[in-house]
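Form predicted alone, single chain, as structure tokens, below.
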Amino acid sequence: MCRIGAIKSKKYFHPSKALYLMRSQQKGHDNSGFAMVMQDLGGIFEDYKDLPILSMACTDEGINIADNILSAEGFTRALQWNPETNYAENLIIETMPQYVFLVLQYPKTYRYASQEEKEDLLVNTRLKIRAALEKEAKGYVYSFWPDVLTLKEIGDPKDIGIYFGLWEENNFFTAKVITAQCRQNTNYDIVRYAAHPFFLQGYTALANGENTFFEKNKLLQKSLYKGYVGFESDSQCFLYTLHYLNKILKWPLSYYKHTITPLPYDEIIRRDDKEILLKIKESLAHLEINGPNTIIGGLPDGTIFTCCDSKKLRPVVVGRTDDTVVITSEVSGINEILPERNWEDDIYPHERETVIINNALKVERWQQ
């Protein structure tokens, strides 16, 4: 099983914390990788709020394709930042020649542009620079979005900590919000863009388990929008879910429950919403997912959530202080990190519950 967790705090913290998470259930994922998607983000990136920050790894020679395909659209840099790497022959760890992260200005033709419209150009100049490097097979390129770092890697998560400096804490790099998971899909190829979370236009999702439903999904998901690419995991598909539905049809984040794991008709057929649901049940039943799986996602305002499969197959636990959420597949995880918390208070979500936290850390269930 793969090992996943989202910490949400009212302060800005490194992701130290996110590998602390993770290294308490070390027993829980082989080295197949690390990834993390920050948000909310502090340090040398705070005074960026409203800037793109495109994260790649590449070779040198992709720094140049990404670098091209920008200058065309118009973006130009307001600040680079590489991560400095500690190499050593025993890590394990299969490295790419760059790791970058460009905080751009807009061009000037977006001036006043609209949000939406913004919003379509990164998503547009995204897909143009991952098409290209993947034609190439110069690199990777995982997010292009206002306030979001993304880092994906191949290897044990402890030396990934070890060759990005993410072990010793400092000022500079940090977030309010970070997403974490150890451990690929292993149905499929251990690739860079399978290793979760998963992220579009503000949205983010990571999963422990697997979608049996897979190829149902994608064969809806492809005709639904044109940043739904890859599906190098099957867990892809809860991303895309979650962001066609609040995304594209606008509805609120409580539909996304009955979409994945609809009720069972007869339970349907007793309730007030019955028309919505069966509408959904009907409309949308290439959405819905099978087999083990507990979900952590986020919305662009900052809002987390968590839920489940329907049979509740795979663990998750929410723990919390004053000022520190985390939502997580082992309780060892919530002790490693928030050892002073009350964990009488501690949420183990069932099968029908989804459990969002908002960003005054208010916790609330919404019963399915």
Second form
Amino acid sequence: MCRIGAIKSKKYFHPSKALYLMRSQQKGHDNSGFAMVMQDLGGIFEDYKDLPILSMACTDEGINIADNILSAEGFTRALQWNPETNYAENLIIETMPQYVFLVLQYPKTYRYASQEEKEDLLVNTRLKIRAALEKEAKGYVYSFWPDVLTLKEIGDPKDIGIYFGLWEENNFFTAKVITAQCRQNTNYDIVRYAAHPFFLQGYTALANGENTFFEKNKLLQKSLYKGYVGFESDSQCFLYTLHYLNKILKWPLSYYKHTITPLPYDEIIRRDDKEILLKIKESLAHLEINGPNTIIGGLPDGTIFTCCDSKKLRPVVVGRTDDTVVITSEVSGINEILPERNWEDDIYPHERETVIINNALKVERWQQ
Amino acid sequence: MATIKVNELSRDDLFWQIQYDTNRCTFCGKCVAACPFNAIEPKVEKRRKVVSEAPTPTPKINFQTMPVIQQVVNTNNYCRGCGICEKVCPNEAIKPVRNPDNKFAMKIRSTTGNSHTRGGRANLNSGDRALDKIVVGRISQMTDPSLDAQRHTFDLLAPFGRILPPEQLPFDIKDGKLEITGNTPPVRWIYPVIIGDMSIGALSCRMWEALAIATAYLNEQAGMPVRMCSGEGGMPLRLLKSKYLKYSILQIASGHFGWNRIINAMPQMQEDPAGVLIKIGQGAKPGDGGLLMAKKVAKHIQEIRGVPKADLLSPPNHQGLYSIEESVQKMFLSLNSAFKFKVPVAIKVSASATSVSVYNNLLRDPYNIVGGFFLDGIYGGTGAAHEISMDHTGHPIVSKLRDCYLAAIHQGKQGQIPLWSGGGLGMTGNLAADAIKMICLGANGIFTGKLMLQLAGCVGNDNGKCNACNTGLCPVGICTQNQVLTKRLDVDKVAENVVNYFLAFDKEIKKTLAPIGNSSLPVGRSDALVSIDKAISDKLQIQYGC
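Which structure goes with the form predicted together with the partner chain, now that we have seen the form predicted alone?
So here's everything in the complex, that chain up top.
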């Protein structure tokens, strides 16, 4: 079973926190990988907030492939960062030759482009790079978005941390939101793309459990938006539904829970907003999930949230201090990185609840 | 060698032969009185018996006249094998026995110049069912938990009505909340099993009434929103004006029978009906209109339908509809507007090689007024049809339902016109097993008719037993208007049996949902199915297992 976690802080923090968060929940996962999405970046990326960052793991040829596509689109490099790696024989890790984090300037032709046009360009370019890399098996592109960085690798999380030097805290590689997970998709083929968290246009999602409605979710999502690709993991569906509702339909986040776990008809008809809820239940029946799942999500504005399936068949807990909130599968993780918090304030969301944390770290509990 | 005549119809030609034991018979006469087909009659036989009463053999021939029960041999009063004689005989002296060497259907054709007609459903290959080669095989084991069918709550309802894709919903956002700013097509959430369209006329009043009582009970007492479709032929005025109308789906077929009364009753209706179902075709006799023989058009049927006593033939198609688009514009619009766009209007067609084209077209309908696609397969039942239609025309339902669902996926419009399927579902007596498989293949719900008759005591089967629904002489009072025969049916008992069956269905379908870890209907979740037949798994795009 997966263990998942999200840390959101008022101050920049180093990903070592995420490693510690997950390490204490180690017996719940199988140490088959480590993946994280860092959002609202500090350190060396802090001055490039508006510029898209391409996160890739690839071969040398893969870099060339990506470079060619980026140049053809008109992107120019603002910064390239390759993490220092520490190879040792005894490390359990399946490395890629290159880990590339490229900060890019938008093409000149996009100087007066709308936000929407720029966002579309980023998705199109990432999909192009992905297809080209995939065709020749030259690597993986995880995200291409401003102020977001993604790292995914197969192996023992402890060793992945050693390899990338992530155990030692520093000030140049930090973020205010980090979501992480320590398990590869061991039920199916182990593919780097299949590791959570998943990211699309500012939205992040990671999940614990098996999406038993994967097939129906997937078959509808494939027709909804060009960026809904891959489906290497059944949990990608949670991200795509989140993106579809909030980004494409522009519905408030509160309707996410109503879409993925609609109330039974008998309960809906007793409510004032029954007309809306029924229409959602009807219209988006193929985006329903039926568990067992816990989902942690992140929005482009930095909001993070969590909710569960309608029977709460997977655990999750939220712990907090004045400047940090942690959402994770097991309380041991929070004890590890927030030992000083008041544990009586911990929240164990129930099956009809969404817990939302905004940028001021205000915690809201929305009841479905 | 004696000369004989061999061209007459003989007992050896018949489907069923009466096996009669003189020694057990008390001549009570019950069998003769009970046989609705007059297929047996009393007569006297001359018997020759050699007796010897003296101490030494002194054979003497006695001739006796004996009363016996004899089978009638002609093309009208032949035994249908219903077994009513056996049911009423106190001494087990009589019963019909299947004649495997019969040539009756052929003889009918050759002696009358007419086709062989009957009721029931296809008798050819009907036991070889694709659904029985599919199992629910994706059982939750460790990676996700199975549920507890007894203790978890389940949300089993299905939509009936046109569903708009989210981008077409008239939503606005105000203060962080969605608001509806316009009208949307009506959608009803109902139990995923509809009692399928059998008309008052095809069924006896008592049978129809029993189904209506069962439907009302299921809704009002059992909390199960089961809907019943009227069939073509209208409904009693009292029901049309009652609050129970909301549980009924009104059917309009090509004969429009009963609609004069329905339209006249509209001003007095307290409730809207649950829906309207436009019947284009039915699975048992595709391309054929309904047929109610004059002998079944009793006085009350004449009154409800507004017709004289005559054979009532619905045309094979709706006169005036020449294309799918036209049907949408004419019939759907007029029926939608008749109920002020508050009642879902759906269509029922027989499964056919063209079903996907029709469904595709309806999905693209710009008016969004087609509220359901009812697909009826070859093993559906009927009250009267030519045997050649029943056995040799039509399309199996399972693959066609799947084709339609996959066609909707191809358009990205799955779920927008709910798919309801029927036609032989529940043939084995286990409707829940068939239902879950059809749902996983893409059906939103199913409809069932013949099974309801079986629950009521229909003695027929898919192997030539009875199948006399067309005669107006149903031996158990289900498909007849003959008042003596309908009295045989205990209305309350039938309603009770139907209700009980639905309660059992509810439990059984949960026993299939729980192991796959789902608490709501897994519409289109074909990954939950495994077929033990490679050809079926390939066709349906589900897993193969052996």
